[in-house]
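Given next, in structure tokens, is a single chain: the form predicted alone.
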Amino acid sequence: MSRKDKVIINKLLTGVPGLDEIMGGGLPEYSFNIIAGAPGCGKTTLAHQFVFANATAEKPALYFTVLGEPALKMLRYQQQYTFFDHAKVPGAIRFVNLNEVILEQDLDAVLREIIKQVEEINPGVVVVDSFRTVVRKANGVVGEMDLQGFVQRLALHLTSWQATTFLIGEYSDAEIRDNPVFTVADGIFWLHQIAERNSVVRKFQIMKLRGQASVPGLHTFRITEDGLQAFSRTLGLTKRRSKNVTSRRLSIGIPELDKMLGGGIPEGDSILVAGASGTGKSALATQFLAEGIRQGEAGIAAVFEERPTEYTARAGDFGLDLVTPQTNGKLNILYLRPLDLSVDETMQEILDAVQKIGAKRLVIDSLAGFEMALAPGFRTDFRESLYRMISALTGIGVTILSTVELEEAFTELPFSTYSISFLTDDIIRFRYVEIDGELRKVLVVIKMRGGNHSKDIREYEITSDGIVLIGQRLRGYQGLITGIPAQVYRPDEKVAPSPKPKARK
């Protein structure tokens, strides 16, 4: 057969932001369907979401309610959702009880029911919540062959008259493997609530999606004021670029810095500035989007550690104006803190700034306050999934730099509490050392892959304008990197000068 000649099944969108890209471009139509999961996951409201953002007067939703919630009481709480509209309930969308039917008569009388208000009515989508009541109310009184019957003949009749099916149910993973409905079914989602120290995380699976590819694995999901949205486990990584390779280098504010960087920092880099609290790892970070803003490329932070509010009016002590780009659309200051976050959640909202001003620089300050901010079953994944964050986000052409907090090791440099300087194109690292009974500041530039770099390692200061540095490479001692170094030759013999880095090719 030609590819000419194959039907073409057209696809609906689900109303669920992200959901539709897992599933590989939306729900296939006239496809017969389980949602399954524990009760409070999302069940109800997700078979809504796609019940409102299909029906239409001409093809309208009809939904059964079985020995549930009351359609009443259901609509009730489903009104609060921003999806809800009003207009459509009862013309485009339309509630059948069919509790007396279940209580009172046999899987045929029901089937004939269902069969009965479907012939009536046309629908375009068809809702049956909860079919566990059906499921449960058969048991015992009809065989596993004759419920696998009513199963067959149900979606036979639904599918025949092109009608999109729902059936909800509470289900439990082990049942599956022996339960009739799963082996009719063309698609089965479904929804898991975990518990996980002191937060709740929400992931569904796509088990079986008939006739297209779909996203593999659990993703998560949230419910908020405007009903679930997904976030897919491979979010930015499916459509991303290659990552172009420029010439054009980014000032980070501070012109010796920038001639220590070879020119700038690389377009499209992630850099990592690492160091102890009060090296000044945030005032660079505000440095860095001030010079962009400056230059007319819009920014984002993504702030764990301050309110929008402070992070602004520190940054103002330099005199760095990040209050007025916020009005123009040149700054999005993005603070995320509820403690229970998943890393494709917070890729999904710095996604969405990136393309709503077109941003060219990101600041995320600090790591440690995003793995704080993380919900405890992601943060033993924190690694792999910053690699996935940083591999979209770089390839769309983003330039990150990430801020992370070391404790001072007065005999080692470490770079990261991560293990995460693989993942990074570049690397400065700030630390205290003690000198003549003083504590001051270094930097040294560790690691450039965009070319070569300055080895030297300068003192700096951070004053009202921000991180300066001082001098020129700090000579006559021996263990800086230690941060406990010995002076060795006097202050007054002269040194040959540090050689320049060298301009990349």
Second form
Amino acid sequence: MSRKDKVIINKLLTGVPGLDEIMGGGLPEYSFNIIAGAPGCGKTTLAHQFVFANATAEKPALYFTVLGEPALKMLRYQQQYTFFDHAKVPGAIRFVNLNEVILEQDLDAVLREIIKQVEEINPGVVVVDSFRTVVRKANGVVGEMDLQGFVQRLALHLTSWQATTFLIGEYSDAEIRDNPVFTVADGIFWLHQIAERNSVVRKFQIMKLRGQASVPGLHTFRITEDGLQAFSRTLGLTKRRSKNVTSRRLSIGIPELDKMLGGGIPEGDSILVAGASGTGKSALATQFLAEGIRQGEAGIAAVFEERPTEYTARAGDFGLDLVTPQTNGKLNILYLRPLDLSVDETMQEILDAVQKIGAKRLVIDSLAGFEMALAPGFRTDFRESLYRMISALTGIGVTILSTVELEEAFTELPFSTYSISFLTDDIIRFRYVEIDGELRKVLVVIKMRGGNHSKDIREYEITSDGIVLIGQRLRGYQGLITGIPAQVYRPDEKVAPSPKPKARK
Amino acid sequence: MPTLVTSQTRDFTEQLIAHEAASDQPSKKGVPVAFLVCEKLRRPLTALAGAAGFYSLLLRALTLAKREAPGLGTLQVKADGELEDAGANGNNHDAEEGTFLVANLIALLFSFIGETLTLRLITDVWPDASFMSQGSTGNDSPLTTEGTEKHEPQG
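The block above covers the form predicted alone; next, return the form predicted together with its partner chain.
Full complex below, order starting with the chain above.
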């Protein structure tokens, strides 16, 4: 059978930002689906979002309420969400209460009532909330075969009537094996809500979806006044073009350091700047951004440790104007500090900003701040998620500079406390050294995946112009990387002169 | 306890009852128009909230209305949401008493699901009610001018 012979399954938009991507483009039309999860995890809200996104006067939605949240209270609460469109109730969205039928009659009567309403209203979407209540009632009276027969007939009729259906229920994971509802369903969507330490982590999982490829795994979602928002594990980048491999190198804004890097940072690389507090990591990041802006490349700064105004003011101290680019769309400084962020939604925010202004350079300042901004439950996923984001962004040609603060050790030279150097292409290490009774600063390029680079250990100073490299390679010392070098006497070499830093403004 | 019913809600209710009274229904002669209004609201509200839900709402409205209109004291709500008068005079209630009942029912709906949604439900029952289109189904409805706090459920 050729591709053109296949039936085309129309995909309905879910109305939930990010969920269509996870579904594989939307929800298959006429599918018979289960939304399952514990109380309070957002099942009803998810159904409402779908209903409000799809119901029309011509193809209305029929929402059956069954012994769960009273319909009046459901409407009272759901209309607090921004997606709730009063104009659709009661015309395009009809609520029908099945309490009496459930309480006083049997499954056949329930089926008859649903069919009667469906035939009368001809809906495009049908929701039964909660279907678990229907099944619970039935379980006390009928056998498993009867229940399976009921579900089968319900699915058959609703599908024949060209309705896309959601059955909502409070199920536990263990029930998925033995419950006939799950066998019949085309799609099973599971909402998880887990309290971890002081935060609540919400996850969405597609357990089953017939007819199309969805994104597997657990996806973070958040419930705000706008309803649910889902964050795909792939960050929506699975279908993006891969990076055009270029040989272009981006200036970091310090010509001497560009030379050390072999001509600049290869475009689309991820570079890590590691060093102790006060070594100038943020200054370098700012110079990197400012240089990009100077060359017409938009940039994003995701800052976690200082506010955008402070970040901008500090750049001003170095003579770098980050105010103007923010007004003309060349720079966006994201301040991401709420303490219960999920890593995926943080990354989604960064991605959205990158795409919005077409950023070519991204600064993450710092990884430690980023990790601290996450809910504790997400910190365990930090490395994996960071890897996904960096891969995704560098994959579309964005060059990323991340800073990481290290506790200065005077016996070793660690590159990162996160063991994340595997996901960076290039590493610059800043460190303090004690020379002649002074605490001075040196930098070294540790790694350049894209080619050769200088192996020199160079002294630098933070001046009113930002980071300025001083002199040539530091000679006359041994053990500079330990931070406590010993002077080595070489008659033909001069001892590096002490730098004369400019006073900071 | 302050009443749920604002002067705007009361005005609206009077218009609704007048509109219903204007419709010619000979078979309902002798039944107070306000009761007919409640009866017409029974179907959509039962569909929405179930028979038990409508019963609770109407009973609450009746309880509140009796404080302002003691003449409604003999009135009862049956389990299916129908109004029944156990008094000797049957359905012999004046129009104002009935208005109290309907106004409290509408005010209760306002307090639970908001004015816009309530008015849309009412419009569905009386689609030809001209007074409904005078801005009262929009978000800027004059019925909310006294604030939503007054619509909060009491007690």
